[in-house]
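The data below hold one chain only, encoded as structure tokens and taken in the form predicted on its own.
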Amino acid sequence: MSSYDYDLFVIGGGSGGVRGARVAASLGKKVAIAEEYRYGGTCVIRGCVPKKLFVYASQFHEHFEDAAGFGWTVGESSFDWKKLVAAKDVEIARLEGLYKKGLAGANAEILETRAELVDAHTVRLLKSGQTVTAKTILIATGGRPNPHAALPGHELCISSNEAFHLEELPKSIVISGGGYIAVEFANIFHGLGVETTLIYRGAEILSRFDEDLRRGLHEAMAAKGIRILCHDTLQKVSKGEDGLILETLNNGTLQADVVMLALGRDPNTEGLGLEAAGVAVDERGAVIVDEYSRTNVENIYALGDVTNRVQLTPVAIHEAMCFIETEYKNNPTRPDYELIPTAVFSQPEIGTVGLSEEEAGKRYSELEVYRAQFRPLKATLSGRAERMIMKLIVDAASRKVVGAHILGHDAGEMAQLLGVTLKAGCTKDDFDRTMALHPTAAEELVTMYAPSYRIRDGKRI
């Protein structure tokens, strides 16, 4: 019998801890989660599934504009932010009692509290004081906005969190940050009737995305109405008669009723007790793992975005289900981060995977780039003078794609199956095999049959 608690006891109750916490009691393992705020982490409840959902109500006011172009007369519409909310705050909680259903299902006990390190076996229940050992502890804390505290005035700005929560819909908002969340927030609060500006310090939004994308897509949002401010930073936030007042750089003063920082993530290790229990972090107060998840400290694990590995919910999920094959059924698997699917929901839609033209130009000796640009179907009536962007990247040597890129309608769904495609290794020759289904703007993968251009050793030839 063991001396332990719990065989594996779980800090944190986002996608990945809630995975590793179900399928261990699953196996008959005595298991306990803990979680302080909410079931479902940050995806579920302040992340990817009410972006989503308010990504799809400022999407509206342009469907009112396109019905016209197909023959549609729409009547006067109007907006309810508080409805929004509300609805949106009726779906979490639905999923939230989803995930706590598994976990029940599962035998295993759900404590909602604050849980601590004490040692490496030993973990303090905030809530009632009490301590519980377990043989194996799984950190999966997740991450926070990054507060930016060395800005003045960094206390009356919002971060992502906060975005969900408003009271009221803001006249105008200001968005520092340059990265998908930043961007997304853009184009959602820009849909819904808010000015909106974007002030980044690079010279293009989305570092580490395909150049073309996010070239295509600065331009269409500038179109659009949103103001972005490149090589740019905010350097003081204060209140004004009239909202916030704000100090820029190159820019002068701004004013704003809400200014949101998206100025990337943090690693949510703060207090956790890993210092008293002997894990390592890194500068960033990062959990450092190892290939198989397992932190320096031999039964304490860590993964998701506790340990600023890949920043997304599907990859904390499958280092779960690599952990639960490394320590409970003898078979050490490593989490596979090799073409990982991505998308920015942004307006228009970004999907990608694989390489980005500049990445693989510095990996292969000789590529092949085919490239499609042109105006979707829908646009033709709708009169939108929107254009659709499509790249392939291609090793020449093996004809492999290496690389899928896409701007528009639906890229996310169709980036998804692009990864199986390049998962399993398909070459240029096996889409060029592949019968094209028409009309659809996804036919273009399939019929781009010349390369666009070609690069060796990095330089466009």
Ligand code: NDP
Given for the second form:
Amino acid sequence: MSSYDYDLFVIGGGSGGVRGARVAASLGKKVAIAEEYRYGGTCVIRGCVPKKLFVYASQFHEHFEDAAGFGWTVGESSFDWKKLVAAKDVEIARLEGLYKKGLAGANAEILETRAELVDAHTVRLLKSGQTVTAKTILIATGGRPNPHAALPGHELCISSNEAFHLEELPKSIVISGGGYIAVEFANIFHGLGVETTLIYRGAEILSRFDEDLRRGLHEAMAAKGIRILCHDTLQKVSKGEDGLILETLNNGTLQADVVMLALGRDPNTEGLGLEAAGVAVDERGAVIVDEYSRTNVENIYALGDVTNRVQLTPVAIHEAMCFIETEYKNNPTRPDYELIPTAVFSQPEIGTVGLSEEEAGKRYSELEVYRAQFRPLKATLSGRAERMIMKLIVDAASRKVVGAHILGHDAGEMAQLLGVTLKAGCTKDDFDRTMALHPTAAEELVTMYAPSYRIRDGKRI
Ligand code: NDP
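Alright, leaving the form predicted on its own aside, put up the form predicted together with the named molecule.
Every chain and every other molecule in the complex is listed next, the one we just looked at coming first.
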């Protein structure tokens, strides 16, 4: 019999931790999992899921306008922020319950407490003060918004955490950042009728995406009325008579009811007892792991955002499944980070998989770029001035599609399926051989027969 209380102790009840705990328990391991806040973690409680619900809410305004072109007369409409927040909270509570039910069903012990490491095999449960031991420990504590402590007045600002529970919908908001969260929330607030300004330090929003789509999204957001200030940063935030006063580097003084910082996320490792257990972290505080998610301490693993590899829910879940294979199935498995499809739930949406044109240009000597920009069918009657962009990046030598990028409705849904085709190594000829499905926007992906242009040695020819 094991001399430890548990085979596995998981710290953190988010997507990665819950998956690891549930599957290990279902294999007959004695498992406990501790969560200090709410089961479901960032994704379910204050991230992906409630965000997507807010995205839906923010789109109705345009749906009502578009309806007129199809013969509908929509009467007076109004929006109730408190009702949305309450409805979202009900759904989140339901999902949290499902997470717990899954754990309980697998016979994992669910602990509602903060847990900290005492040594490599011992964990202290803060609520009771009790210590327990485990053969293997899995750290899956996730991350939290970077508070940007260097900004004078940062304590007056909110992060995405608070955005889900604002007492009132503000009249105006300034969002600092140009990544996923800043862009998605700028569209949400604007769609709900809030005067929205985005302030970003770089030349163009969404620095890690294909340049073409970044420009396309910027133009579409600006055309809707979202003010985007690039090449600028906040210098100071203070309380004014009527809201907050913001000093910027290049755009003078701004005023807003709410300022939201969306400047990346930090790993949740503070006070976790990593030093006591001998677990090494990097300069940003992220737990350092090897290719199998094992830390420098043999029996301690870490996965998900706390390791600052790829901060995406499905990646944390995949890492958890690889951990199970490695630790409990005698089948060492490395997470596969190649060709992760991803979406920005902006309006219009971005869906993407593989390399951007710029990245591909550095990796391959010759590329064919297939690009279509068109007005989606629905917009012909709605009269909405919107354009979709679709791009396939093809390695000319192998004919493989190495990147696929979409800006427009349902881009995320399409990117998920494109993920399968790119993962399978499909060539442009496979796309050409595929019958179009008419009338859809996605049919453009299989009907772009001639390259729009080529890139040779990184230069467009
Ligand atoms: P991102 O890394 O996407 O973006 C951070 C932004 O903050 C970048 O624009 C960055 O600029 C800017 N920034 C960082 N530090 C500073 C600074 N000191 N001053 C000014 N600007 C700064 O992080 P997010 O916070 O938006 O999201 C966190 C993670 O969560 C994402 O990386 C993503 O993986 C995940 N996520 C995924 C979503 C999805 O799948 N749809 C949705 C939301 C989040 P620069 O680009 O110049 O470095």
